[in-house]
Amino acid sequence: MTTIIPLPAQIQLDERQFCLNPGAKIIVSNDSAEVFWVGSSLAAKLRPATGFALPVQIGTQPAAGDIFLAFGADDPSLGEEGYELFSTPEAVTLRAAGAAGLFYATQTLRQMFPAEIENPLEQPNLAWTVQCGHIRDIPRYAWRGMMLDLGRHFFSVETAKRLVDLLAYHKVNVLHLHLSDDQGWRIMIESWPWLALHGGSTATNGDPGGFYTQDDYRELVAYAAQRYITIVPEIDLPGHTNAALASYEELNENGVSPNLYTGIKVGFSSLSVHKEITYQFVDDVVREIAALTPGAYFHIGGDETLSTSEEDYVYFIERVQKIVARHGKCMIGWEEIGKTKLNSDAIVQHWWNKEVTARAAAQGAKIIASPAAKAYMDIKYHEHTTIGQNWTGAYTEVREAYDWEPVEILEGVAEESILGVESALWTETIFTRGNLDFMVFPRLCGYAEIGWSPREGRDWESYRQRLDEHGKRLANLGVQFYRSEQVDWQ
């Protein structure tokens, strides 16, 4: 039985084995820098545990014992992200029409080796074998994301990069960064610097804050892009804005700035919808972040605006939608924006209200499935989990995180309207890398499979058994994951 997560679309393996040996090479068929980097990245992942040199060379075919990365449009039906993997006792060949597909093929190959391949230290006297056979793999959904809330607690660029590597390992292709909230503003806006300098100075519970400089953000965006992950920035508007309101008095209706906020209550803050300075502020923020973000998307939040009247809310969102479009980005918002008139390219992120989500889909909006009761990773695993929350009224154990179907969750939304899935980590109680690991893994593995694998190929029992083996990989990668009693961990 394969142990690969997410499960490939088509897989046929036999009892024969390919064995990586000390003289092996990684051969790439294309001399482009991008494809050569994919080969070099694979070599870098395999070298520490094996101790092998694994030189990367350009060539047209492998010698015995080599790994061959064949790049080109031999099979355009694979699309940009699909791939094929052929393993024989003589060689392993990875074939893709797009560079992203070739990269995903290398992630699958990593999971075909023994779990110790992920150990950062050399593991002597191990046979580095791969089962022989054929894998043909194409993702189900185009959008396979995770959201990291930086507003409630801030995480460094290095921690974010580590998360990017783990997402890429599971073929997740979107990292949505929640860059502002009542408790903190997390990116420097040069035309409004006090947002970061003052609004970014604290966090939930009075913990230390922080923010990304624009160079920090560029670095993270480039790092993610090299691993075929699109960064989607979110500035939550018009609510969840206390950090901004505390930073600039003119954004407040009464012209008076509130104090910085370190609690977890929601819905109490709002920009002044009828002041023109508000839209200059939004324009400047969108302009600066859009210029730093090559991806096509800008997330405006739009959720939990309890202090904004519905009339004001509709006026605000429809006006901000034009600002986002003017700066060349496609607007994304939480499901509440479905109450407004949306552009044809708008994307709506479902989290709670199915009726409002369905209204957005009826307008032609594409939908990202992030149901809070299933895909929010701030929710506790069970009543004894020492961090996290349970505001959804239920717990989200590993099976509950895996055993759901987007088409069934999104009542009234046709399958062709579903762009994909995204899990979310809200960080009111999450403030260390260990906290992050524990709440994200292994649940993210299940979300990755929901996003990638065919619906008809998924079932809990198969996944549970694969997750058992996958836990050894996570441990070798240094992930402090939750060892659910639902899985018989080795």
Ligand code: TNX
Contents of the next structure:
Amino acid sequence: MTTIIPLPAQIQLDERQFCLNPGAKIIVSNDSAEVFWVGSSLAAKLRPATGFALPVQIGTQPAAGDIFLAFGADDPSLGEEGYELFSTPEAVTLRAAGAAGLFYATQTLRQMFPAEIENPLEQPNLAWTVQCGHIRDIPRYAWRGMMLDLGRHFFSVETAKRLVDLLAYHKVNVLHLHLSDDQGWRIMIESWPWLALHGGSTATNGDPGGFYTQDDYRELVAYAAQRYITIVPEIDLPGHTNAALASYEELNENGVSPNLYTGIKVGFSSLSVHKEITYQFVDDVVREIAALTPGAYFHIGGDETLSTSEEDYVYFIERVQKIVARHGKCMIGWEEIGKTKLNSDAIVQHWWNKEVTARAAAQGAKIIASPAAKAYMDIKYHEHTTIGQNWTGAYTEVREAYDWEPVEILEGVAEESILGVESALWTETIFTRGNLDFMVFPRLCGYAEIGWSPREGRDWESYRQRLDEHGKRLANLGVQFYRSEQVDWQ
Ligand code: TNX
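Any chance you could show the form predicted together with the ligand after that form predicted on its own?
What follows is the whole complex; the chain from before opens it.
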């Protein structure tokens, strides 16, 4: 039985074993820097626990005992992200047509070694075996995301990079950063510096604030890109803007800035939809962030604008849509933007209202499934969870987070319109790295499987059993995950 998460599309294993020995090499078939990096990053993951040298070399085939990374376009049906893994007693071969696929093959291989492979300290006297067999694996959805809310509480670049590593380990390929909210503005905009300097100075509860400098953000984007993760920046508009309104009085209808906000209410703030300066502001913010972001997307929020009239909302979003397009990005918004007339490339993120989501899909928008009752990781696991919220009216235990189907949740949306799945960590009650670990893991493992694995192969009992072993991997990686009673955890 395999313990890989997300479950590969096709997997046949037998009783034989490959054993990684001290003299093993990692051979890469291609001398491009990108492919070499994939080989090197695998070596870097396997060296600490094994204590082996694992040199990375370019070559056309493996010698006995080696791991071979065969890169090439000879099987286009694997796509950019698919891969094959062949394991025999002589060698392990990873094969892919795209570098992302090769990288995902290395993540699968990590999960085929004993769980101690993830221990940062050398583990002497362990046999580093991998079961023999064949895997052919291609993702179900193109969009496998997670959102991190930096507005309510700020997380450092180091914490975000650690999260990127953990996402990559689960073949997640999008990290959506919610960079602004009522409680904080988290990225330096050079043409409007007080957004970050004042608007970023605090957080929910009056906790310490913070913001990414443009160099911080660039560094995070590059780190994520190297792990095949696209950063999607979100600036939430026209609501959720108290931090911006507090920083620049001219953005306010009455020309007076409110105080910084450290509570957790939503829906009370709005930009001034009929002031021209508002659109200058949006243009500058989108322009600067778009220039820092190689990814194709810009998320404009658009949710919970309870203090903006419907007419103003439509006017505002349709204007902002043009600004995003002018800066060369594809616009994403929360489902509420389905009430407006969308460009054909718009993407809509479903979180609550199926009817507006269906309206967006009917206009041709692609849909990302983030149903709050299933995919919100700020929701408590059960009534005794000490952090988190439960406004969805239910709790989201590990099983509830896993056992749902995007196609069924999105009533009225054709299957072809579903781009993928994204889970979300809202951080009103979450601000330490330990809080983050606890709320995200192991639920994220389930979302990763919903996004990657074929629908037919998904099954709670199989997942539950794999999670037991996977928990040891997470523990070795230093993740302080929630040990749900639904899982046996040896
Ligand atoms: C709803 S979902 C929000 C967030 C909150 C979250 C708390 C959405 C687009 N907006 O502002 O943080 O609920 O669960």
